[in-house]
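Read the single chain below, which is given as structure tokens and is the form predicted alone.
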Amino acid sequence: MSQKPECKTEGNYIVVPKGLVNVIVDETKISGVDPKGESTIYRGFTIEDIGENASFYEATYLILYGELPCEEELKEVKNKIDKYRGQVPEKVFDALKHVPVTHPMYYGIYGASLLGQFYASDWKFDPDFLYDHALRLTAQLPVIFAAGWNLAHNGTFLRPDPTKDHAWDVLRMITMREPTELEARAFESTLVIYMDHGFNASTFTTRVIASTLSDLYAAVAGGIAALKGPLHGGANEKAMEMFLDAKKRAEGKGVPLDEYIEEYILEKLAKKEKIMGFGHRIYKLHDPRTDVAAKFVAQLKDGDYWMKVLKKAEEVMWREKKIPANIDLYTAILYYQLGIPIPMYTPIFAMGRVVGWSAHYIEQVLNNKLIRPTEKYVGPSGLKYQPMETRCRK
């Protein structure tokens, strides 16, 4: 029987691995790995079960309140999200008109902070108050992302329509066209799949900020900033850029992409280059979320073509590296099929994850302890101040 590694200690302190790898820092009832380590669970349900079957409103209620809603509960949460989506303060849109063309994640960081200035001046830690603001931010953050992007790139934007379902309306605002019901449902499933995933970097960032008793808007702005980093969010963007590069090269060689993708991947592996959209800390054999996305990829534009490419890429990576595809490989293609600009892929990640961030914020502040680890200082000591003419003498 293998023994668990002993914790390292220094005096009264516990020394943990760099990056908190394999360290449990707290308990949560929101999401985590199932006991077999084969899937992620949302409040007791597998993430893929909820991703395939639940609406955005149902999944939001589940993540925030801990159970799937009944009819009246679902009606209430839907009405609030739809109503709040149409209530973004006009001054926020005015401010977005003056933001330069930058990475679109900044629209979310900026927008969440602006919303806090409108809503968080008299912040309270009453549960009903917190849940109401979680629904407000869930509804309004996608509007800000879509408006920021289209104002910067098209000079105009579409206003939200509170009479429409959330996912349909958000996709409409992003693409500036009315989506089909299939397109809206495909998009909605990815929002649900991205809603939460344990103590990932952005969620832990949100909880750290929450532990200081800052407000939800500030905490989520921090979460968005963490997600912006290429080691956390952005994998689906890079995966799509990889596919488009491979497609261009395949066309130059006069061969179909599904036949060329193997050569392309092998060349990148030979150069020790990373293949985006593969590998995961939890899913070592198979990411079950890809099964949900694959069902929609197959039904959307050029579905057969893209499924051949995806399956061939998976086959090669498993044969060569025993690394499975992750959800970002599939959402990259799905968002491309929907006509979503590639730089907006990570903001869409945030549009779903804001529900999880909000739930973790509430869980943290209602049972709070300031998150403040202790460092081990390894720099110099004993230095003494010297005047400039002395310290800079050559």
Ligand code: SDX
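Only the largest set of C-alpha atoms that superpose within 1.5 Å between the two forms is called the rigid core. All values derive from a computational prediction rather than experimental measurement. Numbering follows the first chain given and starts at 1. First, how it differs from the form predicted in complex with this ligand.
Annotation for G339: C-alpha shift under 2 angstroms between these two forms, rigid core superposed. Once the rigid core is overlaid between these two forms, G66 does not reach a Cα shift of 2 Å, moving by less than that. After superposing the rigid core, the Cα of G37 is displaced by 2 Å or more between these two forms.
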The other form holds:
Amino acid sequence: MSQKPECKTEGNYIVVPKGLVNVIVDETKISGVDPKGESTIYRGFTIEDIGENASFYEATYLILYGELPCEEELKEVKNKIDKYRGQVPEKVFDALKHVPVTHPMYYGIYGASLLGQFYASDWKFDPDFLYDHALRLTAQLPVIFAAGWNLAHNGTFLRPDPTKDHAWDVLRMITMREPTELEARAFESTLVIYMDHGFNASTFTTRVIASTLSDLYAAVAGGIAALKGPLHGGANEKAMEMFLDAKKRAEGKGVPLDEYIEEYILEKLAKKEKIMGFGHRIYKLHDPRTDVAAKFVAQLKDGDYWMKVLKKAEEVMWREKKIPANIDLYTAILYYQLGIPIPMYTPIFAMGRVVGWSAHYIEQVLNNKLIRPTEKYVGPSGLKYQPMETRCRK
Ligand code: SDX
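Would you mind generating the form predicted in complex with this ligand now that we have the form predicted alone?
Below is the whole assembly, all chains and molecules, this chain first.
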């Protein structure tokens, strides 16, 4: 844990560090990183325990409702998610056929907004109403991402199959081929470990929008927009691009990648570049989510090869910067092994995190206080309006 911060005040105001580093802004019962910064607690369980053992449906129920479901509750949440996955309004697919080909995170940003136009007109702050929309959005957002990507890049898309398991069906719609059980379980585990993570940037964005009493679809559109940034969700794409660039250079030199990766990383560090997939605001020793993903990386295509590369990269970054890998380094490789197009990596992060954003939206609105910090204005003051002729200095 970093050194004990001093709390600065100015008159009636508390002054906090830029980026709200180590600032607790509210309490939550959904998830949080343990004080030692070595694990994340999901509603009382460790994230790795849930990531390894829970299905997408069980983890969704846990994050939304606060406990693992019993048989009946699991059946109900599975039926709702599978039913809603098959009910994306046709006009949403029509809209996707006419939008320009952009970064696929935009399919989620306007996909959530489009769904809001269909579902959010008479918005209520009744828990059952909110949970139902959380399940609907959880089910439908992945369909929109997959359809948007494949319409833009393959001219067609696969419609959901509500009779299939959610993770299996979503992976099928993304890659447009039927995954194996192992591939589907690997994919499902990443959706679970991406589901929530305390007050990360996109979740806090969602809570700020929730605190204005806007609707869930608008709040999640904001969360997706925040997640798009490379310092947050976009790192898994950048990490894979880095590995492929290093692979090409290693082949050019006739050196195995798990040897060349050291030189490659040192070169970037010398240029003060950040290595995507490393570092974290909270985890200073280890991101436990990497252990869940690593188990699947080792079992999937070229597992031994990629594990050697990953471990070498981690060894170099720890020796040089004492910075651990974060989940995005491992999901980058895992999604590559699943044959998922690289620009779809961050949308997949959103397909899991939509559950956490929804849970935080509900927690915020049911015990709300508008989030509106203040600022220290340090610009000029006392200026007067000037006519044009006196304005432009020669
Ligand atoms: C996620 O918040 C969450 O929980 C996020 C997430 C979630 O589930 O929601 O866990 C998901 O976003 C994981 C993080 C993915 N992002 C990346 O992998 C991008 C690369 N990482 C860095 O940008 C950085 O580590 C952050 C943004 C993740 C965290 O940075 P901080 O806490 O703001 O710390 P910092 O950027 O001020 O870095 C401190 C020092 C700096 O060195 P100095 O300028 O003091 O000399 O560490 C260095 C940084 O330059 N550093 C790195 C580095 N990360 C930090 N140097 C090289 N490579 C890196 N990746």
